[in-house]
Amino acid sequence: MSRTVSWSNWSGGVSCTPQRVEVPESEAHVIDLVRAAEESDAVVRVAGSGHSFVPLCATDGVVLSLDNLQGVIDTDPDRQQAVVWAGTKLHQLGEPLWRAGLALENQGDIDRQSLAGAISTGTHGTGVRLGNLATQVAGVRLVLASGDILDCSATTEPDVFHVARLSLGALGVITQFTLRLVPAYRLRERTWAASVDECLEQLPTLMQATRHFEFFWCPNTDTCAMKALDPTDDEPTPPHEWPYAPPGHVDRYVGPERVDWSYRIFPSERSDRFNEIEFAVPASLGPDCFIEIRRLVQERYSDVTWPIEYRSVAADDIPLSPAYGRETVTISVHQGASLPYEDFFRDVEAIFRAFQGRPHWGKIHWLTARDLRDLYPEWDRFQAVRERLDPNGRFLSPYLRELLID
């Protein structure tokens, strides 16, 4: 199916008018569309749920939606793996994996993204011993610019696999992932309010002692909403609906203790639209970086009411991962989608850069390839594979060229 239409992201901050938007019915259809784009010299970008706040998917060429390539293809409980179509939304994974006795090891608190988009931008949950979603990938299936299929894993095309786990859609169209999973498990969620001093004093202990710990700092009351998730064998508790509270109000994040299967506990309701900047900093610098951002908000942006989110991610070996080679803290700063953000976010970015920060690939920042190459020790290794698989830049939009090409 083909249609001519404008495309915009979830927050409404990014839009484009491509030549066409294509929704392929099959992998074979993807191959035909990519080959046609190669013949007509059109850029191809794949759009998932539009939860990136930067123009990763925007193009005046061809936008592909993989909404017809969704679902779990196969599960292997013995190997604790599953093969999944790349267009699958995260919220579509929990139930079929649970029926197979399996679950994602970790995930973020938004589950509306497509699997390919979340993995390819380094989306993550929280936990000092847990990596981002890309670390849970055991295999990647790509449609290359030539239209050829390339399957890669740690043992098949390992050089490609090493970089393809987090590739910004710059290597080809990912149609399938093989995921590394764990046995299905339940989580107990505890939330409570704390002062900033209490939070920072308890932070090292809570992060080490809790499987998943994070906090939201609420500027309007200078209070931290603490959130801890730990595995449990207890039975699920009855569902509880929290009354609505605006973003940045502690009551939005603090509620009764609850127990349920992991895929039901991880996600939070995010109905209020926003824009976001997030950087990953060395874990040892996380508290000081947060303190500087808090000071900035209190002294120069006291009208900001949206929260600041503080999470942890384990180090990994993926060349373009913000957690590459170092234990990591991520700090996320939000602003309502209808409100101006650029001056505020640019000042926040300056603090992040002073603390050795690496930007989340799907969130707002102003770094270019010249800035980024020094932040990633295996930058050239990624580029070598990209140039080999896509020598004509079929998957490079102008924005991707700014990010990846000097």
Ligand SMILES: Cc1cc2nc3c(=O)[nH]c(=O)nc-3n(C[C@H](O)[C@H](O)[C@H](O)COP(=O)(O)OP(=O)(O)OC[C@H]3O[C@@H](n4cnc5c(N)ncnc54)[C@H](O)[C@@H]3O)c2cc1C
Given for the second form:
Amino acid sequence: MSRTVSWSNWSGGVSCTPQRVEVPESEAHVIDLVRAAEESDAVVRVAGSGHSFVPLCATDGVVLSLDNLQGVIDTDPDRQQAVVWAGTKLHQLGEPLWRAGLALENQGDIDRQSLAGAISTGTHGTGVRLGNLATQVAGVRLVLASGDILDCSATTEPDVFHVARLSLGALGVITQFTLRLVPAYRLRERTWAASVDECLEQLPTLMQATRHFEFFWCPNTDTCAMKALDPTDDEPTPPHEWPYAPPGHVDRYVGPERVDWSYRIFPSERSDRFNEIEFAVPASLGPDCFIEIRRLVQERYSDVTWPIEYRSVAADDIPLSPAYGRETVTISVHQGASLPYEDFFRDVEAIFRAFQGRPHWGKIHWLTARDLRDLYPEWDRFQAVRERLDPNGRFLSPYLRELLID
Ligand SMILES: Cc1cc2nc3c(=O)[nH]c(=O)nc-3n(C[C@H](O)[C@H](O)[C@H](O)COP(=O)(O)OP(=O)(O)OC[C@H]3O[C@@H](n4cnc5c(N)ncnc54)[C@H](O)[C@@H]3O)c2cc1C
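What would the structure be for the form predicted in complex with this ligand, given that what you showed me was the form predicted on its own?
What follows is the entire complex, opening with the chain shown before.
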């Protein structure tokens, strides 16, 4: 069924007027829509929850939403795997997986994204031994530009699988994932405030000793809100109200200790809209990179009150993953959605680039294929698969061409 002819993202910073927004009812319907687009030579972009800050989903062709292809199809507690529709929102996953005794190994700050959207940009949480969501994928089912279905895994079509785990919607429409899961677990959340000196001194130990450690630097008080999550067998604590504090205020991130199942502990509420730039830098350079950005904020952008978030991600082997081949620290810089951000973010980007940074694919940056190819050793391997699966560029909008084609 066709819906409206406008589309915009979560932050309001990206909008487009496609020919159609289609919400297919079934995988067969996805195939029909892709074949029709091929016949009419329309670009197809799949939109998840529209939580990317850049125009990954924007097109004047056809926007596809998989909001009717949601839910857990099958769970296999013995193999610790589940087959899930790609349009499932992360918040729809926790309960059914928990009933099967399973859970995602790690999650990011919120759970409003679609599974396919989060995986396709390398969305991540924090934890030195834990990879991004794309590393939790054991199988991908794609509708190709030809309308054919391709199932891939480490043993079936391994060349496609190797790159399809993080592919920006550039290979086809992903309809299902097989996820690699872990037994359901509870987490204890501890939060506390620390000075920047204390934070940086304790950082190496906290990162190594905690399953999930991160901190938010709050510029207006030059204080860090520290957050540690560790597994526990303790019973869940009763939910408590988290009083409102504005973004960048330490009280927003520091509260009483609590215990709950992992999928209830990971997500936070993000009701204030913002724009964001985030780069992944080699873990060993993380502290110095943070110190440079802090200096920039204090010297040139002292009116910025939004926090800077510092997390870690394990190295992986996925060609377009920002954590490809290196232990990684991610640093995220925010600005309110109604405030100008370009000068600030461009200055931040220059620092990230000096620290060998790779941009988060879903967040603001100004890099193009010419810059990006040098950052990714297996860039050509991704391109070869993309050209083979989508020779006519059915899934390439102008923005995707800028990102992927030299
Ligand atoms: C409030 C907020 C909090 C965030 N927190 C984090 C965080 O903690 N960690 C982090 O790493 N990132 C975070 N992000 C970034 C966010 O996770 C990514 O931008 C993610 O891609 C958004 O998911 P989505 O479902 O909205 O995808 P969209 O933005 O809608 O799409 C992202 C990409 O996925 C592709 N895609 C979507 N569905 C399919 C499909 N079925 N088949 C093929 N391609 C598809 C799209 O074409 C596009 O290229 C956050 C963003 C916001 C706004």
